[in-house]
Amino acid sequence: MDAPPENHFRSRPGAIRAWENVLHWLFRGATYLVLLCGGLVFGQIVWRGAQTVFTTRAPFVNVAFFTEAPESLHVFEYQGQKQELGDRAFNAFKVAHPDAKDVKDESYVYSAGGIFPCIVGTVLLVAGSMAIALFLGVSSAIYLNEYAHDSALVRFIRLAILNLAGVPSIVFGLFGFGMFVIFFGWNVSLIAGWFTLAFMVLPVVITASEESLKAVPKGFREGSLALGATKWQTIRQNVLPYALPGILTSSILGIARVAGETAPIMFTAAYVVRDKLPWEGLTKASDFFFQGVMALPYHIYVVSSKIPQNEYTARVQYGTAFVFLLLVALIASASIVLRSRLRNRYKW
């Protein structure tokens, strides 16, 4: 039988092919290494944090950790048994047991109670700042993509927006402190934190929103204008609905960055400890916006670096980090679900 014809297009062994295989496995190994390191970090947070958040008895959730404010932990021995009580429980214990008034205890700050005020503050900061960022960002993207002409000024503005995306968060924090806290006289407050965080994620929102608007076919605009619609009617009814999934993608990216920032809120919005929730003790409705809050990232920073470390503070650190990851995941998941529904609704 005749031999089959030689395939001239098959890969041939050689030095170049060998180097390509080496690079292939090098890149693959680097990717797996990054995934492994990330998995180990998140795995440790989930494993140790779950021990604080969940319990072995019904309802299997540490309700106090989600519903109470941070307290100092008092560790002492009473009648041969080791006791671990928070401030309120410790004071009540001394009242109920008069012979325990002179008991010697060791106290550990922020190691008892819960993180409810921190959760509330984080949700308020994320919701308010993203509302401002989406309004300003989408408005700017509409102007740049739909109204502005391609000029040197517009190109300079786009370049400035891209450069702002790389500015460190500490710089935005100092800007917010100087502008909103001092110059506008808002002091350390929710509204100062909202605008500082909104300006920080604004470049991401503008860039992603503009790309989403560009992805909408021009035929949608031309058909609407040909039928007699105005420019704004065309944008509102025939462009924005189809660009919303991409705009929500920018909100997901913004949420992930806003929720995890410590430096900006440390200068503009966050307190180490605040006894009252934002809606408590208000003399008028506007006071809600001009008061500081506690926040999860700042609480993690304080508990991890500003107080003596021990086994009790470690529980709070990992528990807070675990809840923080869950909270960010829930907010981002809500945006992803909404984006998926909009994609299924608006197709072309």
Contents of the next structure:
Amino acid sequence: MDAPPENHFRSRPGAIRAWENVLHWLFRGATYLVLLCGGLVFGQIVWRGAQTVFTTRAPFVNVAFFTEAPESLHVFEYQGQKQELGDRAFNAFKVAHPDAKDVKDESYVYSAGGIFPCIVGTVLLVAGSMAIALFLGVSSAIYLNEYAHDSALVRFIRLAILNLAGVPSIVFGLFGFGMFVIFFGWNVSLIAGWFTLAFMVLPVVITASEESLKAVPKGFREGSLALGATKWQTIRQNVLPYALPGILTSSILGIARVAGETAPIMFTAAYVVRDKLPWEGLTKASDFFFQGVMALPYHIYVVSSKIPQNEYTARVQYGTAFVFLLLVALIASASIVLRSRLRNRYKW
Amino acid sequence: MPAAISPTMERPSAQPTAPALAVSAAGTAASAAARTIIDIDHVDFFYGPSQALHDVSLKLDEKKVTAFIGPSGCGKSTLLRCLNRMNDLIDGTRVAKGSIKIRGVDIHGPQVDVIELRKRVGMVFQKSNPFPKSIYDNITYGLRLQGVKDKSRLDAVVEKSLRGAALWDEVKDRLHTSGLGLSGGQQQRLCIARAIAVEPDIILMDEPCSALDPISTSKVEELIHELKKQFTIVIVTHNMQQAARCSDQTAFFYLGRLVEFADTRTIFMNPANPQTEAYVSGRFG
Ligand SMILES: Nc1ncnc2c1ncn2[C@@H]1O[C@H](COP(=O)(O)OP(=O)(O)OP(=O)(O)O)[C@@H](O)[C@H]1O
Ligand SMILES: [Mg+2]
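Next block, the form predicted in complex with the partner chain, ref. the form predicted alone:
Complete assembly follows, chain above in first position.
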């Protein structure tokens, strides 16, 4: 047998190779750490939230949690048995058992009932701010990208938009409070919250819309204009439809994010507690806009920091957080479905 | 194109586009009688500070094909895009001196609406740009913008335009499928059909065949012959044979100036200017 040929390609260990390995593992480790953190966050919320949201008996979902308003929880001992009842159930219980009239109960606020008003409030806040932000954002993106000529003013506007994106949410909250609640006299209301949230998400919407508009080939515009279309006809028929999937997806995701912020609605739209639902007790239609609402993020904040903590409040916190995650995921997936629908309709 | 000059003029007779030369010759004979439709008068054009056209003067005849030739960057597209004011879309452009009149009207005049101008002066782009809509919607785009809703009229225009663009037989069974599903050559003819659907006066074509294969190219060239019965056509091309085959008159540009403008036959056979001679014979450019 011949001697094997000399191998010129044998690896030569050395500092460079070692460094290569170290870096490889560093990058890999960092990535896994991110995954781990994400997993822990989701895992904890889902695990602990699921205990509130789901039940072991049919229908396996805690319907009351989704459909009822928050109540105080009464915990007491009756005939040697520990009872946990919400306000209404507790009153009914006392009527049914006259001898229980003066049991010693401990009550915990917000720990019974559900979070229906918070869900309603958050949905209303998201919908309204989305409408305002999309209208203002898409309009100004169209202006900046399609109408405006490059000028010092336009460059300044773009800079301002970039800066707006960096403003902390609490500052938006204070701005909304000063501007809408006090100056415009709208009080703590849906409409004040809408505008505050809308302004906050505006930079995202404008930037996303501009990107999407830029992605529409120049040929579509030139071809249309060369056929004698006006600028608006061109935009309406031949630019906007093709930019829409991008605009909507990024904007909706941006709004879903902003909807989770507590700071901007804290002073402008959110009530700690409100027994009326937004459509109840309106004397005139405009009242609808000028009422405060309960909201999921604010409810979590209140339950976790404004009242004494115990096992019962923890249930509500995690249950609410879980529902909130669910809602955001729902919005996000809706936007993805919408995008793929629109993409199929307007692809090029 | 080495030694392009003689084959250029001889080959067409052996090609399917043989009528080219015959029509050219006929056009030449009649050109004295033809009416001027576009009158470009001492035009200076600027992109911001840089001047792209220097003192260009040209008179183009009605229902003739005029070719703009010249090396890259000499201002052919710029001049073409002046004719339907497409350059207005670019910030900082201006016609600093001179005027462009179409049918006697200064197109930069205060009484001129650029939208109306572009309805009369259609354009086909170098890069074919069908809209991502159905073939039918592509063709009816211009008319619908003008408010035409009558289905039977739109149907008729679609058929007429597609026939006019020699595309009808290839697409008549798929009018409602996307225009992007067509081949490159078909797409360019679709763009031509779209342009003629609004029945303009003048059609501007900026290198309409530069992305097409020889067969599609010859189809478009045949089409140009058909179209000039109805329309005045201005075509930019880098292809000398194409200019020779399909145009009646040719303008040669160099560095933003008009060097020579004459009947196509004269430009290719007997140019007055040595630069023109050098360019059409492929010695530079
Ligand atoms: N948008 C623009 N901004 C600034 N300068 C431009 C612009 N478009 C063209 N130019 C300049 O104007 C001159 C003429 O350009 P033009 O596009 O008219 O040339 P062309 O003859 O069409 O060339 P080609 O054959 O390569 O298409 C060139 O020097 C070019 O750099
Ligand atoms: Mg060009």
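Source: prediction; values computed, not measured. Numbering follows the first chain given and starts at 1. By rigid core we mean the largest C-alpha set that fits within 1.5 Å across both forms.
Novice: Using a rigid core alignment, state whether the CA of Leu330 is displaced by 2 Å or more between these two forms.
Specialist: Where the cores coincide, Leu330 shows only a C-alpha shift between these two forms that is less than 2 Å.
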